[in-house]
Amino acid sequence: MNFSEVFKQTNQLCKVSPDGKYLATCVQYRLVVRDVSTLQILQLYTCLDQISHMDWSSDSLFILCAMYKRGLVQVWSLEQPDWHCKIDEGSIGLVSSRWSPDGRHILNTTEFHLRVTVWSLCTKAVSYIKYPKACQKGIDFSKDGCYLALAERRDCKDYVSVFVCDDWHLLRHFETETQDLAGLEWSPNGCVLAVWDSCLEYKVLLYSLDGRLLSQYSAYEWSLGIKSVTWSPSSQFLAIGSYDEKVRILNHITWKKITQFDHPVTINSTKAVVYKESKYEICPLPVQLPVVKPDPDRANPKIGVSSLAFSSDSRYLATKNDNMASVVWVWDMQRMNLEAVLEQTSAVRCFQWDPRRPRLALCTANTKLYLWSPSGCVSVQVPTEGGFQVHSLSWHCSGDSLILIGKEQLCLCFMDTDEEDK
C-alpha cells in the first residue's frame, strides 16, 4: 500500500473523473484537475467565487461548479479550456445543482423549491419543471438515464413525476398514497421506483415505472419508522434502517420482508466475528457493545439504522445503527445472517464498499485507514506530516486505489491489487 503525497482542498470537493482518469478538487474559487496516475496539475479553473458543490459530466469531458450563495453555475471543459459556460439563477436563488445522465443538461433547483429549471449547453434552451417537494432525496435517475423521477407536493398532497431524459416530457404523473414523502429511488434495473414516508409513519411504497403500486410494506406504527433506504446492486433486495434500530429485508418477487437484522448490544452468534480496535483482535464471545443513550427530548436523536451499504457483488451488506456510532456490521445476504461486527474506539464517520470486490473501507477521523474483507481486517497508519486526520474517504471507480479526505487536505492511497487478488 503506497500514499501519495498530501494535496489542498476546500469543503471536502474532491471527485475522480467516472472515466478514473481524472482528479478534480476544489480549493475555494480554485477548480484543479490532476492526472490520477501521474497527480500533475494538467487544469487550472478560475471561478467567480468560492466553490459550494462540483460535480463531473458522466462522459468526463465536462466539470461543473456551483456558488450557492451568488446563484451561479459556472461549467468548465476539459477538452477546450478557453470554454466555458455561466449559469446565473439571479434573484430566485439556487439550492441545489445537478448534471443530467447524458452530461449535457444541467437540473437547477431554485430557493424555497419553487421549480427545477432544465438548462441545455448543446442548445441552450431551457425547461422549468414546477412544484418539486423539499425533501431528504426528491429526485432520482435511473440507472440507465433513461428517466427522472421527481417528488412534487401540490394541494398539501405527494405527487410523483417521471420524465424521459430525452426530451424532458413528462411520462407518468400520479398521487402517492405518502403522508409526507421523504425520499425516492430506483432500483438499478429501473423497473421499480421505491417511495417512502417522512420518520413519523413506516410506510415504503413500490411502483412500477407506470405508476402501478405494486406492494406497500410496513412494519410498525405509532412510532418513529425509516432512517435509511436502499437497493442491493442486484435489484433483489431492498433494505430498510428505522430507528428500532433494526434492518428489514424485502425481496423482489413478493416485496414481503425475509429477513430483519437486529443491532443488540451483546453478541453471542458464534458465527460472526468481532473485531476490536487498536490491532483488530478478534474478541471472544459474548461482546458487550458501547451504546451512548439519546436525549429524547431533541429532535433527530442519535439512534436507530441511518447507513446502510452492499457490496457491489451483493453479497454482503454494512450497517451503522447510530446510538452505537463507533461500530460497524456487515451482514452476509446469502446465509442471511452477521458475518463480522468492527468495534472501532471513535465514531465512525464514513464507510464504502470497493467498486469491484467485497472490501470494505472506513475512517473514524483519525490518522488511521481500516480495511475489512471476508479474509480479515486491518488498520494503516497514514504516513503523512502534520498528522493528517480522514474525515471521508472515495474509491477509484477500479477499486485500485482511495481517496481519503481531511479536513483541509487529501492524499491518495494506491492499494497493491496483485496481492489482493493472489
Given for the second form:
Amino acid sequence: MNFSEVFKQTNQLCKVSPDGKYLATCVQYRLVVRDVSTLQILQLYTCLDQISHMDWSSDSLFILCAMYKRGLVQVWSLEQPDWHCKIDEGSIGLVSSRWSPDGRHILNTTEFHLRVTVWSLCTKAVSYIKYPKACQKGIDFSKDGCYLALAERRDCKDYVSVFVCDDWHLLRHFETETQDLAGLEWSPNGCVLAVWDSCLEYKVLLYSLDGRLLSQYSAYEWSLGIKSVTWSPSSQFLAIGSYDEKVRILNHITWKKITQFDHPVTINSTKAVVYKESKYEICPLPVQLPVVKPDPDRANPKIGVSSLAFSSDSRYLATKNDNMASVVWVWDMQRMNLEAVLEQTSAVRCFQWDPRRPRLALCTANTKLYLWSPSGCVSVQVPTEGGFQVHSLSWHCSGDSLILIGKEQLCLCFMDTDEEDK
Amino acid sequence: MPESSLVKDTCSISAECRTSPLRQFSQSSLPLHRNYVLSTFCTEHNVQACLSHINQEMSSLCLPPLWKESAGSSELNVVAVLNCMYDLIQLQRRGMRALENLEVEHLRSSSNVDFLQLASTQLKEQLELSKRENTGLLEKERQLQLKVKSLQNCLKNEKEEVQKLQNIIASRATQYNHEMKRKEREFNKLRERLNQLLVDKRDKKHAIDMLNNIGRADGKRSLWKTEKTEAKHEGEMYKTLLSDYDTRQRELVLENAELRKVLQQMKKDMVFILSSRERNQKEDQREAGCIQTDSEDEEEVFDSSKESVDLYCAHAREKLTNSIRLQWRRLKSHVERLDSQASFAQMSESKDSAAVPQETHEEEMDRLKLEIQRCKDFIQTQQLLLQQLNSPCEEETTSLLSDCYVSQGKERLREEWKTLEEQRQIFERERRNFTEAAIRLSLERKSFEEDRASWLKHQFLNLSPFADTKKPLMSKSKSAFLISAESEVSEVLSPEKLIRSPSDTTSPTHRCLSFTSPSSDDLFHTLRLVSENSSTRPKTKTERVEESKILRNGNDPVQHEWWNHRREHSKHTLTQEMNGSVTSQQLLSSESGFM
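Mind pulling up the form predicted in complex with its partner chain next to the form predicted alone we just looked at?
The complete assembly is shown below, putting the previous chain first.
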C-alpha cells in the first residue's frame, strides 16, 4: 500500500473522473485537475466564488462548479481549457446543481425549490420543471441514463414525474400513496422505482417504469420508520434501514420481506467474527457493544440504521446503526446471516465498498484507514506528518486506489494488487 | 326447727342411697297413702327385739327413744310412741316434700340438659355452615386476588404501552415541530426574499453565457419534440420493461428446471431407498404400501420417460410435488421406525426380537468379512503374479515355469499364425481365382460375342462365293497350329490337373489350350471346366447351352470345325500376349480384313 503526499482541498470536494484518469479537487475558488497516476497538475481553473459543489460530466470532458451563494454555475472543459460557460440563475437563487447523464445538460434547483431549470449546453435552451419537492432525495437518474424520476408536491399531494433524458419529454406523471415523500431511487436495472415516505410513516412503494404500482411494504405503524434505503447492484434486493435498529430485505420477485437483520447490543451464538480495534483481535462471543442512547427530545434521533451499502457482487451488505456508531456490521446475503462485526474505537464516519471486489474501506476520523475483506481485517496508519484525519473516503473506479479526504486535505492510497490481509 | 335440721340430716345421711331408696320409698309411699299394707316386722314374739330395734332406729334418727329400759315394764309409753309417730310422720312429710322438690329440680335440670343439647347441636350445625361459608369466601378471595394480580399486570402493560405511545407521540411531535420550524424558517426566508425582490428593482434575470455550443455526447442531431418521438419513447420504455421481464422469466425458468431436476433426483433416491428396504423387509410388511411403491416405481419410471416439457403443466407439477411429499412421509416414517427399532434393540439386548436382526446383522457381517478375505487373497495372488511378471526371475522353477509358459504361448501363437497364414493364402488364391475367372469370363463373353457375330457374318457370307477360298486357308494354318498345340496341351493337361489347388499361377493360356479339344464332348468338358473355374455359373450355362445349340444346329461339319476353329481363335486372341505368334495375328488381321 502506497500513500501519496497530502494535497489541499476545501469543502471535501475531490472527485475522480468517471473514466478514472483524472482527479479534480477544489481549493477555495480554484479547480485543480490532476492525473490520477502521477498526480501532476494538468489543468487549473479559477471560478468566480468559493465553490460549493463540483462534479464531472459522464464523459469525463467537462466539470461543473456551482457557487450557491452567488447563484452561479461555471462549466470547464478539459479538452479546451479556453472554453468557458457560466450559468447565472439570477435572483431566483441556487440550491443544488447537477449534470444530466448525457453530460450536456445541467439541472439547477432554485432556492426554495421553486423550480428545476434544465440548461442545455448544446443549444443554450432552457426547460423548467415546476413544483419539485424539497426532500432527502427528490431527483434520481436511472443507471442507463435514459430516465429521470422527480418528486413533486402539489396541493399537499406527492407526485412522481418520469422524464426521458433525451429531450426532457414527460413520460409519466402519477400520484404516490405517500404522506410525505422522502426519497426515490431507481433500481439498477432501471425498471423499478422505489419511493419511500418520511420517517413519520413506514412505507415503501414500488412503481414500475410505466407508473404502475407493483407493491407496497410497511413493517409497522406509528414509531419512526425508514431511515435509509438502498438497492443491491443486481436489483434482486431492496434493503430498508429503519429507526427500530433493523434492516429489512425485500426480494424483487414478490416484493415481500425475506429476512431482517437485527443489531442487538449483545452478540452471541452466531458464526460471525467480531473484530475489535486497537489490535484487531478476534473476540470470543458473547460480545457487548457500546451503545449511546439518543436524546429523546430531539428530532431525527441518532438511533436506527442510517447507512447501508451492498458490495458490488451483491454478496455482502454493510450497515451502521446510529446507536452504536462505532460498529460496522457486515452481513452475508447468500446465507442471510451476520458475517462480521467491526468494532472501532470511535464513531465510523464513512465506509465504502471496493467497486471491483468484496473489500470494505472505513474511516473513523482518526489517522487510520481500515479495510475488511472476507479473509480478514487490517488497519493502516496513514503516514503523513502533522496527522491527517480521514473524514471520508472514496474508491477509484478501478478499485486500485482510495481517495482519503480529511478536513482540509486529501491523500491518495494506492493498493497493491492481490493484497494479503490478516 | 329441729325437725327441719333433722330432715336435713336425714337427707344428708340418705344422700348416698339417693335415688333408688327414695324412689322406692316414694313409690312405696304412694301405696302407703292409698293402701295400707300390714307390715310383718313385729310379731307377738319379737316385741322386745322390735322395741329395742325401734329404739335404736329412733336414736339413730336423733329422736327421743320410745321407752327406757330402766322402766322394766314392757309397757309402751303411749305418749312417747305417739310423739315418735308424729315425729316420724313429720319426718316423712318433710322427706316427701324434699323428694318432690328434688324431683322438680331433676325435671328442671333434665329439661335444661335437653334444651342445652338441642342448642349445642344447633350451634354445631351453624358452625359447620359458617365454616363452609368461610372456605367459600376464602376461595372467592383467592380468585379475586388472582384477578387483581392479572388486572395489575394488564394495567402495567397498558401503562407501558401508553408510555410507549406517549414516547412515540412525543417523538412525532418533536419531529413535527422540527419540520414546522424548518418550514417556518423557509417561509420567513421566502418572505424576506419576496420583500427584497419587490423593493429591490434590480431584478437579475437568469442567463447562460457560453463561448460556443458544444456538440451532443452521441454526436447525433437533436430532434424536435413530436408525437412520433413521444411514441418512440413510449415504445422504448415498454421495450426495456419487456426485456427485463424476459430475462427474469428466463432466469426463473432455469431455476425452476434445476429445482425440478433436484426434486426428481430426490424422488428417485427416496423411491430407491424405500424399495430396496422394502424388498428386504417384504416378509414383515405386506401392506398396501408395497403395492403403492411398485405403482410409484412404475409411475416414476413413467415420469422419467416423459420429457421435462410435460412437467410445465400445473397438473404434472402437482403430481410431482405430491409424490415427493408422499415419498418423504414414507421415508420419514421409515426412519422413525428404524430409530424406534434401534432404541428398542438398545434397550432389550437379551430379547430374541432384538437378537434376530442382530443375528442377521452378524451373518451379514461374517459373509462380508469372508468376502473381504477372499478378495484380499485374490488381490495378493494377483500381486504376486504381477511381481513375478515384472521382476527378474530368481528361482529356477519360476524361470522354467515362465519359459514354459512363454514357449507354450509361443507355440500356440505360431500355430495360430500358421493357420491364419494358410487361411490368408487360401483366401488370396481364391480371390485371385475369382478375379481371373471374372476377367476370363468377360473376355470369353466378348470373344464369344465376336465369334457369334463373325459366325453370323460367315453364315451370311457362306452364301457368297468368296467364303470357300478363305476357309481352307484358315483351316490349314489352323490345323497345323492346332496339332502342334494339341501335343503341347496333352503334355501340359495332366500335370495341370494335379497341381491345380496350390498354385494359382497357371496362366490362362494353359487353360485355354486345354480347351482346344476338337470333339464336342471335349468341348463340353472344357466348357464345364470353364464353368467350374468361373464364378458366374449361370452365364456359362447359358453359353454352353447356346453353344451346344449352335453345335447341334450346326449341320455342316465344316461349320462345326470352323466353329471350333473360331473358338480356338477366340482363345488365341485371349492368349495374344503369351504366344505372340504371327499366325494368330495373321488370323486376326485376316479376320479383320474379312470383317
